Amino acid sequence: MSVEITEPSGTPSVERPAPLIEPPRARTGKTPKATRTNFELHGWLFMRLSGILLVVLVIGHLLIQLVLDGGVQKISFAFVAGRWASPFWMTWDLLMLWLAMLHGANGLRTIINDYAERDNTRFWLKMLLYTATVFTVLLGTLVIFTFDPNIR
């Protein structure tokens, strides 16, 4: 007794096996033999716990702005001033700025070195994103360390 299986047309079969993929991190002949460092490890890990650290922090932030303090329409110049007089959350909005900068700059750094296929632009998509990055980081912490609640 034979069963004949019938599949129906473009799934794949044993006659017609599908197609292979290449992994977007496989390595090529440009790859070196060995990476003296565990910087992808690393960076694997950080992703990882700041994600955790940040929803944390942001659902505190929210908890804090929206529910317990009284809502959007309280929040003012004065607000931010008399919240930024305290070191407690001058170091929590900090904190959450620069995790959420590192932790978006390596997310999108992955994503450049797995989709950007030529070497120049991969250097260059990453040198904006670095100096993006650093940038940001340095207006942020700027400001927040040296906001003067009395300007006139």
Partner chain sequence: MPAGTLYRGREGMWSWVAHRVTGVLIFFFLFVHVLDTALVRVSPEAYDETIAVYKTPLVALMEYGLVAAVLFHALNGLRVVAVDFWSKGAKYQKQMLYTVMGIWIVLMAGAFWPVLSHAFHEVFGS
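If you're wondering where the values come from, they're calculated on a predicted model, not measured in any experiment. Numbering follows the first chain given and starts at 1. Definition used throughout: the rigid core is the maximal C-alpha set that superposes within 1.5 Å between two forms. What changes on going to the form predicted in complex with its partner chain:
- With the core held fixed, the Cα of Ala18 is displaced between these two forms by 2 Å or more.
Okay, that was the form predicted on its own. Show me the form predicted in complex with its partner chain next.
If you are looking for partners or other molecules, they are not here, because only the chain is given.
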């Protein structure tokens, strides 16, 4: 939650003999708009929570698709049709798609912010990233929900 301090630095009194010094990172009326929310804190927390969930989802996914029952050799349209006949696996894949894409996009956003020094470069790289992310998430979601085993 953002806390806004509107009180001016207090004048000395009996209870408060020394002038009050504002905490260095307190949000005041002078704080730029861009840093008034806790977006970065929530992003940081999201990386940890989604990460823990993704460990289960992705390692389970790799175990099923790459290791068990013949590995990748068994994968075919029929295999996908068999899995997406079950709402459980549809939910699994949907959750994995959204969490992994947002987790990855936020990771890449951090990396772009770290290494792209010119304002223009940073802006356009992030636009490219956001476009690709929205496209991929929407496409994947559409594919899961509109999958048709009898496509022909």
